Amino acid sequence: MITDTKWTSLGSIDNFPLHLGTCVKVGDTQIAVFHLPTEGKWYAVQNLNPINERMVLSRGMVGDENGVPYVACPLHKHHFALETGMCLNDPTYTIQTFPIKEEGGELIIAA
C-alpha cells in the first residue's frame, strides 16, 4: 500500500525554544515539539500522556537515559522515548511519534 505523506509547515524554527517543548496543533491533534541542539535533532510526539490522559508532555523536561533521549511527564515523571514513543518506566504504554524536519529555516511535520 502506498500512502502520500502530508507535510505541514509549523513556521520558522526561531519560534521554537532550545531544550524545551512547544505544543502545536495540526488538524485536531496536539503535538509536542522538542529541539535538542546538542544532538542536532528535532522530535515530535503526541502531547497526550496516555497514562493520566492529560495534554502535558510539551511541558515535560527532556533528558537522556542510557543514550535514549526522553521527555518526562511533568505530573508523574513517566519517561517516554522521543524516537520510539515507548514508555521507559512501563513498556505497556507508548505515545505516537511524528516525522519532523527542518528545511530552509522552516520546521515541517508529517502529521
Second form
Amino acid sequence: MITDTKWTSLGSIDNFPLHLGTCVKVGDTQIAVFHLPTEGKWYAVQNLNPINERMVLSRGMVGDENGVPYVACPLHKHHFALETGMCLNDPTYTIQTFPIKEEGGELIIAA
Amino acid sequence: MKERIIVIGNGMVGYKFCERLVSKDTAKRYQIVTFCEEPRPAYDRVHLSEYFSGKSADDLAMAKFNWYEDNGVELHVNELATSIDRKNKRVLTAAGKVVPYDKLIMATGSSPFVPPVPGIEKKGVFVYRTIEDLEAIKAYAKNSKTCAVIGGGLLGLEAAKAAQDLGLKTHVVEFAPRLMPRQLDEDAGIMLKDIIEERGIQVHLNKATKNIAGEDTVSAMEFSDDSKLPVDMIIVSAGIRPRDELAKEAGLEVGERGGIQVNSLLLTSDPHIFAIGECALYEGMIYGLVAPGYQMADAVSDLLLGKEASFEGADMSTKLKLIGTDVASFGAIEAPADSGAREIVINDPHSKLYKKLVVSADGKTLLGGILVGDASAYGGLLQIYQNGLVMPPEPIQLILPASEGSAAMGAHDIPSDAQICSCESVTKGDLCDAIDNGCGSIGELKACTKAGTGCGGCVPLMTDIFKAKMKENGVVVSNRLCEHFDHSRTELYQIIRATGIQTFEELIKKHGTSLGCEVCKPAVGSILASTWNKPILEHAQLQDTNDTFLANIQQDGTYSVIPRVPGGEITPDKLIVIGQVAKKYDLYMKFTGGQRIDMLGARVDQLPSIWKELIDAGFESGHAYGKALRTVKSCVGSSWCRFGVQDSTTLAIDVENRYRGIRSPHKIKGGVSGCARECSEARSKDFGIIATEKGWNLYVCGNGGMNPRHADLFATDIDRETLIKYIDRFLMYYIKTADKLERTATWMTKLDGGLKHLQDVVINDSLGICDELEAQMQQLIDTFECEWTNAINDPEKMKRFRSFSNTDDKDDSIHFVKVRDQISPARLNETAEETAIAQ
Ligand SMILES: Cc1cc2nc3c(=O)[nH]c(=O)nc-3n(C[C@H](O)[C@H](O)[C@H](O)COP(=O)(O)OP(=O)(O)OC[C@H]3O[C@@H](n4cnc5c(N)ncnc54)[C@H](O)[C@@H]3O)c2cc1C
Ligand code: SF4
Ligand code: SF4
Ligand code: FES
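Next up, the form predicted in complex with the partner chain in place of the form predicted on its own?
In what comes next, the whole complex appears, and the chain from above leads the way.
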C-alpha cells in the first residue's frame, strides 16, 4: 500500500545541535530528535521511555554499541537503537521511530 | 497426518514445552494445541513482582502472540479445559470445544493455598500469583495503609516487599518459629528476620491466625494467642496446591496431598498423558521452582521424539534477592544426624552476614549450605556441590569475605561438563563453545545459549566464566574505558594533558573509534573539565542530562535545584529568598544530607528563571549535579559550641569555596568538626578535618553510601596552611590517577602501598610531583566560574532550556499530587481527579 507521507516542518536545522537530543512536539506527540555525525545524521524516536513511562529520552546521551547508534535513557541507562527503536538491553521493548530528513535547511518529520 | 498434542495450561512450563518441541521437531511430526485459563499467553511469573516496578504484561510475556502463530502452535487463551475423556482421548473446554488428542500434557501449575481461616473470604484478602492478582492488590492498596502477608516463605517475603513498595506499612505473619523454614536454619532465620525488620517490615513468628475480623472488609487479624493486629489488607502466601482437579476427575492417580503422580518418564497413570511443572508429583515431591519444570518440559519433548530422556528429581537450591538482601541455600541445610558431617559457620550479626557450609566427615565433600546477606559465593559453591568437586583443605576459605583473599571457586576450576544454567541445561562447555564461535558479550551469550534467561540465578557465574574464557582466548580484558577507547582513564588523562586536546571529537578521532557512549563521554568530559576547567556546558554533549541541564533529573523527568550553601551557614535573608523562589515556582523543599536545601520538581524551561532569581540574591551553583566537590559539612565549632577547640565553620566555608566546582572522577565530600566529638561526621567524607588542641587532624578516603568506610588518619596536629597544602595535593593526585567513577576510598585501596604510599607522595613528595600538583590545583581554583551564571548570560546555552524546540508549549506530561502540603510526582496511572496539572 502506498500512502502519501505527510511531512511536518520542525524549523531550521540550526535549532538541533550536533551530538545532542532535542525534544519537539508534533500534534500531541512528544518526539526526541537526535543529530549525529553519522551517515544518516537525523533520527527521531518517541520521547516516552516505555519502561517507566516518562517523557525523557530526548535528554539521554547518545552513543554507539558496535556501531549501532543509540540513546541511553537518562533515568536508568537503557539503550534504545535510534534506527530501529529496539531496546538493546531488553529486546522485548521497542520504541516508535519516525522518518525525518533535512530539506532546504529545514528539518521535516513524518509523524 | 500429524499427531496432535494438547497442552493444558500455558504457564511457564507449558510454554517451555511448546518451545522445546517446536525447535526439536524438525520433521514436523506433531501439531500442538494449547489451552490457557488466563487471559494472556504465558508470562514470566518468576519476575512477576516487576509488574509493580513498571514492567507491563507485555514485557513479562515469554513470547509474543505471533510466536504461536508463526510456529503453528494453536493457542486458546481464556479457555479452561473442563474435562478429559480418556476413553475417547479428547479434551472438553468451557467454551464447548471437544478436541481429540494423541498425547496429552498436563501443565496446569498450581494455585495459592488459602487456609480455611474464618473470615478469609472478606474483601481485602488477596493471593499473589497472576497479573490479575497484582492488579487487584495495586488498586486496593491505594486506599489502604497497612498490609499483612500470611506466610514467611520465599513468596511471602517477595509479596511483603511488593506491599512495602506500594507504600503500605507491612507485616509478615508466619506460623512456624522462623522465616523460610524450608531453606534456612534457625540462626539464618534470625539473621534474615533482623535484616527485614531493619528495613521496616515487621515480622511476627509463631502466630496462628484464628480469625479475620471486619464487617465485609478486613480490619484486623486475630491470633490463637489472643493477640490482634489491625490491618487494611491481607496477602495470603501460605504455600501452593498443585492443580490436579482435572486429573483427579479423570481418574488419574494423584498424591494424597495433591499433585499428579508421575514416573521418571513424566508419565501419569495413563500412558498417553504426561504431567510437568508444578502440578506434577515425582517421588513425593512437588517442585515449586521453574528450573525443575523446565527440565521436565525438556525431557518430555525428547521422549515424544523417540529420544532417551528421563527426570530423576532436581535440585531445590535457590538464590534470591529478598527485600534487598541476598539469601541462598542448597543441599542439606543441617548436618544429617549421625553422619559425622560438620558445619562451618560464619555468623556476624554486626555486618549482617550468615554463611554456613555442611561438609562431610572427611572434609572433602560439600553437602549443602546457607548464605544470608552476601551470596556472591553461591555460584561457585553450587558447582562444587552439584559436581561433587573436591574442596580446598580449609573449606572456610570458600565463604570468607572477598577482601581477605578468599579461595572461592574460580571459573577455571569448574569442569567443562558442569551444568551452569539449570533452567536451560547449559554447561560450561556450551558457554565456552559459544564464546569461541564469536559471542563477545554477556548479552550475546544469553541470546545464543539461552543460559541466564530463566530464573537468572546463574548470571554471576556465567559472567565469571565469560571473563575467564575471553582472557584465555587472548582477548584482553583490560581496564580500557569502553569499546571506544583502548585506554584507561589515567592514560587518557595523560594524553589530554600532554597533547593539549580540548574536545572530545578530537580525542576520539585521534585515539578512539566511532561515536562514544555514556561511559567514555562523561569520563572524558570530566578529564577535560578538570584539566582545562571550562564551564561544563561547553561539553554538553559529553555529559549526562544532569550536567547538560545543570540539575539532577528526578524519576518523573523534572529536575532539582540546589544552590551552594558553604559549610551549611546561611543568613535569614538568603533563606527567605529560597523560600520565596520555591513558593513562586511551587517546588518541593527538603534539606539534603549535606546541610543545604533541595528544591525539586522544576521543568527544564523553568530552570533559567529560577536560577536567575537565586543568582540575583547572591547564590551560586551547588554542583549537586556534577561529579565534583559537593559540600563541606561543619558544626558550629568554637564560636558557639562549649566543647569546640577550633573554628570549624570558618574553615569549612573556606575549604568549600576553595574547591567548589572542581570536576573529579567521582563526587567529593568534605567535613570539619570543631572537636573530637565529631558532630559533623567528617570521618565519613573523602576528606575529613577534626580540630585538636594544637591544630587539625586530617582524615582521608572515607565515604557513606552503599559501602560505608571510615576515613583513615592521614596527618595529626597540622596547622591550617599545611592542611590546605595536603588537601590540594591529595585531591589533585586523585583527579589525575583514579579510574572513572572511582571514589577516593576505592582508589586508595587499589594504590600499591595504599595509605602509606599516599602519605609518601603527599607529605614526603616521594614522586617529586608536589609542586606540579599544587600548581595544577591553583589553576583550577583561579579559573572557577559559577556554571549557572555563565549559562544564563549566554543566549546560545539558554536555547536548550525549553520543553520543545518547535513550540513554547509546556510539557503537559508532568503531573503532581499534594503530599503533606507539598508537590510530589504523580505515580503512573494516578487518576485524573487526584492530579493537578503542573503550572
Ligand atoms: C511471585 C512469584 C515468584 C516466583 N519466584 C520464583 C523464583 O525466583 N524462582 C523460581 O524458580 N520459581 C519462582 N516462582 C515459581 C514459578 O513461577 C513456578 O514454578 C512456575 O511458574 C511453574 O510453571 P507451571 O507452568 O508449572 O505453572 P504456571 O506458571 O502456574 O502455569 C499453569 C497455567 O495453567 C493454567 N491452567 C490451570 N488449569 C487449567 C485448565 N484446566 N485449563 C486451562 N488452563 C489451566 C493456569 O491458569 C496457568 O496459567 C515464583 C512464583 C511466583 C508466583
Ligand atoms: S564536634 Fe565538637 S565543636 Fe563541633 S559541635 Fe560537636 S562538640 Fe561542638
Ligand atoms: S538513597 Fe539515594 S539513590 Fe536511593 S532513593 Fe535515596 S536519594 Fe535516591
Ligand atoms: S539457572 Fe535459571 S536462568 Fe540459569
